[in-house]
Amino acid sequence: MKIDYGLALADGLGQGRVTKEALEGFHPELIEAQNWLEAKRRSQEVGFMDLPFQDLSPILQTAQEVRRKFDHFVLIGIGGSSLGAQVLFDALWNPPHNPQVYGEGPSFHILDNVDPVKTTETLEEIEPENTCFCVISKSGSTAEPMANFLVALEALEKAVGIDKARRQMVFITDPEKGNLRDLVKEEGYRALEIPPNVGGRFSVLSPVGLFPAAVLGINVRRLLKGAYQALKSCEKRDISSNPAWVITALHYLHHTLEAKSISVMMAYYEKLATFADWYRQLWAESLGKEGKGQTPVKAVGAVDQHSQIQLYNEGPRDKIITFLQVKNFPTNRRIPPLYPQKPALAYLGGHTLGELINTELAGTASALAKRGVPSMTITLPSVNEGHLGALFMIYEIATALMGHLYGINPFDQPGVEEGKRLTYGLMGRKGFQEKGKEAQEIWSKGKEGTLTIDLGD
């Protein structure tokens, strides 16, 4: 892997402030980050960095009797709770090309919202009587996979039965709090541990992701292995060979020297999509506070060349681009010569599809230089469990050193948990019958300003 930064310095673009000699000087705002990261590790309050040596024997042996047991897999969570899995599954489930995958394994599906048809059509889609559901939550109390929780109990019950409907869940919460914790103590359900001290959008690299995984039939120690190697990377004080202070650096000085306040992720391979997704939530959950933060941008080669770029070229100058790049595709295509007269055809033949999607990037990445957009390229040798295990665990690091730039606390969520809250009023949850009425007088000023169109019939 590695990372190519030229085009976010200021020779690179033939301008700005982000120089090289910048970057150098930085050292010691990253080492202080640095510190700070390496002592919040050792105090054990926060966890993520030690998840590579965890004990993987429950999840494997829980995986694999889901394998031999089961037709369809769902998986009931949202943010942190799915979005790592919905990467590994996006990007390393594929049998005819990926050998590491040992048979096909269950069908796999995912709960992540409380849209009406997607949970119906997901449950008329399964055989409830051979489905394994997986229900994540640390507190619990998050009302999309609750509510979706307790729908798919319902399907189970009515299908097996209350006893066997309990066998067919598999818990993963927090170790010795919240409801589903309870659950497992008062009704005999199987459970999976989150670590206290790791956050859900941190958690990918605990049972959140790994069991999915491995029920997939995805190498998880493997995983594990290319987030070590990546761990011992970030600890080296030295941004010529560590890939989070790069980012990290990189991403602040442009936006405090050249106010950049957008991050567009673009991946350059549809496989990875999702993992800009899982960046779109660790960056903006664990940054945007106090006013501070980044807003991240999903985006997807070649696809939106044709629309976002037109944006970035000519649009405000307040975004910096990372590219994400792989040099060897798991299956390629020949683009055949068939119109050698014409030459808006006859160049692309005897090229490859991947050469041509490797180039478009390059050249989007030249045009924006051109501008004096910043844009940074990583590059992946190809997408493996090792390599995705990586990238997570940088992506983690610098998260948290960014944090600590910021002056703010990149582990809490107080922005999600007052939305929650108001929520929980106006469900008429017990205890919060005042922030309902509080959400209902809000929400009726919204009311005083009404449009209505008609559509007939």
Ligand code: PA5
Second form
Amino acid sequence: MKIDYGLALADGLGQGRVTKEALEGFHPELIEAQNWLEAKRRSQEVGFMDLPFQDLSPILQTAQEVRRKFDHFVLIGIGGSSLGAQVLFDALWNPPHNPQVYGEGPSFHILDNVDPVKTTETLEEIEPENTCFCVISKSGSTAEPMANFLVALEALEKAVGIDKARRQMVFITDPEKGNLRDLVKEEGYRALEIPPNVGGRFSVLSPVGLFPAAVLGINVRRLLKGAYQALKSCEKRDISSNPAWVITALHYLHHTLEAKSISVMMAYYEKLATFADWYRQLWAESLGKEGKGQTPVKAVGAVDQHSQIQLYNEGPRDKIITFLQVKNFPTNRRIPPLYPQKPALAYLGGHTLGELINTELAGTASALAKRGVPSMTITLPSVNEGHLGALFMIYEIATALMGHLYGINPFDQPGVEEGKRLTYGLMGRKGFQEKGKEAQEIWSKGKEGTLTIDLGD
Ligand code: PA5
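To complete the pair, please output the form predicted in complex with the named molecule; the form predicted on its own was given just before.
Below: every chain and molecule of the assembly, starting with the one above.
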């Protein structure tokens, strides 16, 4: 894996204050941030960097059993409790290309949203009696997974009775606290543990991401090995060999010196597009605090060249872009040389689609650089468990370091909580009546300016 970042430096762009010297001069700040993070790790306040060393046996044993017994697997969880597994599913488990690698596992479904149609359709697609439902919630109180859990449990109970229904569920939650843990203790549901010092969006390498991955037949040992190797690189106190430092320093310097308040991640491989969703959550929820943070944006090449690139090139100069590139695709396709007499078609003939998509990335990055828009390109030799494990670890460390540089706590999410409390109040949850009233008052103000469009029937 490599990161090319020359086009994020003033020399490559022919302009700007983020010079090679500025990058090298940032060393003391990076050392300070790294010391802070390592101290948090040593005191066990922050646990995501220790996940490569976890005991995998409970995950693997339970996953083996689920693979053997069930035809369908439904993950119920949201945000940090579902996005990591979604990345692994989209990037790696891609039939019809890989059935020989991953074997015949259960069909895979994610219920993150409380979209009534999606939940209904998912429950109609599976046969409840042959389905394992995996409910993932660190807090055990998030409205969306709790609602989907209740709906799924009812469907399951109708199909197989309550005792069997409970045995078809696996919870992944805090080892001590929360409603799911209480249910484990009271009713004997099976459960795996999320380490208390690993927050939702930093938990993909815990049972949260590893258990669903193992059910899919993905090699979770290789994922952790990739993460471990990345962790080692990210311990190097030298910017030329520490990938997290490069990402952190360039994003921070471009934000503070050049007002690049938007960070775009543009994946030139559709199966990696979900990684950009994962990044979007990690960067936004960790860093968007106290007026700080960069707005993360997901884009997909080459499709979004025909949607976003006009803006990136000639719109506000507020973006830094990370391109994700894959060297070897699992399958590739030659473009046939069918119309040699037509120059607009002839030049394509004999190349592959993979060559074209990567060349489009090069063309796009160069056009952006000509206008002074900074970018870096992360190239994966191929998309496999090891590379994904490494990417997860690098971005988690970079995010933590960014948080320290901004002077905020990257591991909490106070801005999400108030919306949750107001919703609890509106939904009539005990203890939240005052919040309900407050929400009603504010919400009703929105209706003081109303426009109604009569569309007949
Ligand atoms: O990163 C986070 O902490 C959040 O995105 C959570 O993962 C998300 O809100 C779900 O929380 P929980 O796992 O407690 O249901």
